[in-house]
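Form predicted alone, single chain, as structure tokens, below.
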Amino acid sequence: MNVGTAWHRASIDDQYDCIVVGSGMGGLATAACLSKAGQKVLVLEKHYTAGGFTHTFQRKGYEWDVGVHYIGEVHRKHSVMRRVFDYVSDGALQWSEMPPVYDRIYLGPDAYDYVAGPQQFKERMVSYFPKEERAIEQYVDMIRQVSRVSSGYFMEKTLPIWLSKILYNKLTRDYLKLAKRSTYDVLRSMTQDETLIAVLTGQWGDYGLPPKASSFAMHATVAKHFLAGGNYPVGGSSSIARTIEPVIQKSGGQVITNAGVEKVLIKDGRACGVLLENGREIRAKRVVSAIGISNSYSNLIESKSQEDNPYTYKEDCVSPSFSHVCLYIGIKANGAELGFDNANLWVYRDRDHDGNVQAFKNGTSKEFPIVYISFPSSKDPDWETNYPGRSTIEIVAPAPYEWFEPWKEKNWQKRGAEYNELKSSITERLLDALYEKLPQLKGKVDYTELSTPLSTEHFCSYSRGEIYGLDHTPERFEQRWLRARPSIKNLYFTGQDLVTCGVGGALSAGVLTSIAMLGPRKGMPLLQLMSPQKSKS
């Protein structure tokens, strides 16, 4: 089900509060805080539907996600993230919580389940690694004292420029002696048992980059966000923006598709309005970028001066994420005739996780360094009444832009015999692993669909079919110039840019760009908001 009012079909003001361009989870959470505010926002999405990652397509009688494949803690009512959500969809927005296995991770041929809760899933791991008992209780405290630490940190991120010279070292310093070392480095100075860390970081494909090349921080805002289980949305991901909308509309705003951004208009070093594709001009008293931050300063913002656009004289220190592709395939019949779970599988050749993503780079080895699959259909109670006797599945791999940058100019479904021929091979690897875990699937796949980095790029504009914004490094965390306000008055960033990869990151960006906004006082029930609650149970 497409989500917003195609173009065409719409009756556009000439003036707005604020014009949020991009539809993504942190777009539509700015939107919706703001609106709840009293702010009339005009939502402008390049796309035919909005949600960005959280929206689905249908295809001979299926649908998919194209990227929420489970989320954390939010069947926990007073968690944080429960209760952003309840506020951005004033409660409509519904929840069903994954068996307790919620993720099994394969090292070859050996699987290691990920157990809902903290002492089951230090427990279970124990079970596989009796002797590292004191490594897997000091690792599961220090993801926690990530998550406690960093606060300030993203905080920060909403202050004015002047107020933030003033605090930057408080509010950081402590988060920052954690995000400036590789997640590998944390685990090896607990543990010398290779294995236990392969493990430990075997949803590393939630963020992007293997152990040793991602920020610690970033490994233990995703473990975290995880320990007490996994979730997907009733009705699928595509409930999530479906259930924003309305919040958006009852202060009088709107969310447009078919409406493509060409620049943000600037006035005396002031952000009024924005310059559509098509032509049209619309003013509003802010704009807030949802679209990157890199992509925002690259695209949007035609000034090049280093105080305007730190991006230009900043590229060296941050990266794009990796692309990826993705395999849709649907069959028919339900997940319990198929004799599957759904319990997400993260499959690797071995433990050697950095090694394996540095040979399929330079070409070594053809061999996926990790392939993730996902049954989207198994974790959503309204499947079976929507799309009866049916399943989907999903799976995920890395793949080098090069591979498709031969045919980045053609048009989509549109770049001949030698790309779908490209993507047939593809298919028939991805297939391959599955059948390897899954042998019974083997002649019973009905549909197959192959999206590439360049489907990313078309939909999303993400240069390099990135699906995770900037790389999560060390680095990247050191960046003050990732943050919810530039030097250019009434403008304003928002996403995963500016927090953390994933549909919760960008989540939490909605939230601080709305209350950077907002200030302290109008912004106070966001603050509130995000301060964590004891459960009252």
Ligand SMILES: Cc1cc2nc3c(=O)[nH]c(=O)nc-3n(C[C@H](O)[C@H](O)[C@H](O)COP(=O)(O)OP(=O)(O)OC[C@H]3O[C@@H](n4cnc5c(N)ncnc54)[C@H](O)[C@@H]3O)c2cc1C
Given for the second form:
Amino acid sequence: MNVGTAWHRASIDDQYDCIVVGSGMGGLATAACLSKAGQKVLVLEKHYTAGGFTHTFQRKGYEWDVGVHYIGEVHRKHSVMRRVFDYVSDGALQWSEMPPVYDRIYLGPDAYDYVAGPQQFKERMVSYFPKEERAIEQYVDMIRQVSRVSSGYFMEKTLPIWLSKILYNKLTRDYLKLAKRSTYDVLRSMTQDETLIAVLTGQWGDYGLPPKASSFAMHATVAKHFLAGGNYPVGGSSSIARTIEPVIQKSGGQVITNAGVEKVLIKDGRACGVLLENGREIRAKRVVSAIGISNSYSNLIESKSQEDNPYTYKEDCVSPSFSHVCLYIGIKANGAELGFDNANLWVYRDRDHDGNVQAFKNGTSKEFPIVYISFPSSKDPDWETNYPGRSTIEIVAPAPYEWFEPWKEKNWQKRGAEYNELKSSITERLLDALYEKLPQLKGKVDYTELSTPLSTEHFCSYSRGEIYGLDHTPERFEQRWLRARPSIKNLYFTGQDLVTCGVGGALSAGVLTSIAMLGPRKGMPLLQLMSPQKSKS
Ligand SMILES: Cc1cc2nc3c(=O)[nH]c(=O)nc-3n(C[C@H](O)[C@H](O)[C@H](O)COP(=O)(O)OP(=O)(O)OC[C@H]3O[C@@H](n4cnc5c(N)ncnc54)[C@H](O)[C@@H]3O)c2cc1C
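Right, the form predicted alone is done; let's see the coordinates for the form predicted in complex with the named molecule.
Every chain and every other molecule in the complex is listed next, the one we just looked at coming first.
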């Protein structure tokens, strides 16, 4: 089931048009776009399988994704997201639409359903909050407004620095007006109903920050992304990398795994290749780092001058997103027998998202401020053929890196009894949260495995085990150095730090970086791809 060719089996050339470091959604999308423009691209991935957070793993007759529970918009054939996925996979990637209720928010015992479709969403919210109809209308208009003004802001990131100096204010002004405000601030200007605010921000786990800490632009991007409902890749999330790899191969490119990159080779201020951890040097006309912009500056670029490495000087303005644990569960029964309705469950003990996060962070409360429960096997129409009579569940919760830090030097699966005890106690707490909502599952769980921030560090190379790259605070959106073209020539960045977290964010980043590399003429098909079309479906 692994995607990509392992380094020891691969035959590597000495020269490529482009080397992409990291095979997550951002790296693969960039590689596919460049390949379609005729370039020979080498993708180098540290892990044993390609895909980054879209990869899957198997144990004991089960398979789990690690970072894809649902993706918005792709069921609408003319949406930008769908057209881009079709482009990078040559139409091979298929989608399965989730049922109309895609997210269910629990504030204590009270449940609130998110229903697919803007009108349906508004009607359901008004049924919960009849006095707030105006605020709900205004809210949906506002999240759509962010989407309308976002293209200039993100396109600016592709410009050469000299042109950005001229156009920055014009292109980013409208977006930044909203991005600089917190989610809570904007919502509070529409309603005084704190329960409504808590419900409308019930997906905050999708971008990692509660309402008072997150940028409204980030909130609006996610809320709008899912407004028409959720979808799941047919065959599971590894289908994403599996369907994109052949597109890269068509132009002579390769996706190579077990190929960690140590540094980007820079000569006379220009990137000219990479040095691998195994000591091999490979040359290319251009290098794209898709491992996260802050990670790129910390790990791959030796220069510490302010111009070549702005991150070192701006570290105080951005921080890594929260780290998490995920409980992977296997059950020997299919989802229908178990009574799953496939909606993702967001479980909160009450409406105070910010207060609960704060209490958890400063240790005054041990209760998880958020528990997210998802049913991946039930979302995949191919699952029953591949794994008959079985089901999977995933439960995600925040967990400070510091809890696990004492074992960071120890090897995976050899971290000792104390570490395993900590994992067992977290597993019990997460299972309790599951049984509270789905008591029929008691006694049915066949297999569990808990990942920790050290797993994220080990398998995805995020040094604090962070879930979404850099935090999506208002300050993040003001960082001009988070761009596709850094000052080092022939070096480019892509992935979730460039646009936003989320598979869609990383995918868009891949297209934007490719536009920056190809220029407006060769990049025209991509510019057209990113322009919204009137829906015909
Ligand atoms: C638990 C969880 C749930 C999520 N759920 C959803 C969801 O439901 N919907 C959604 O849209 N998004 C979701 N996301 C977010 C989404 O998965 C990510 O934002 C997105 O996939 C990031 O893509 P990327 O290409 O930027 O980075 P990554 O996927 O992190 O890819 C970076 C790659 O670079 C590799 N790498 C790092 N260092 C090196 C090196 N030195 N040499 C070679 N390779 C290297 C890494 O191994 C990795 O494969 C979730 C994320 C998590 C963690």
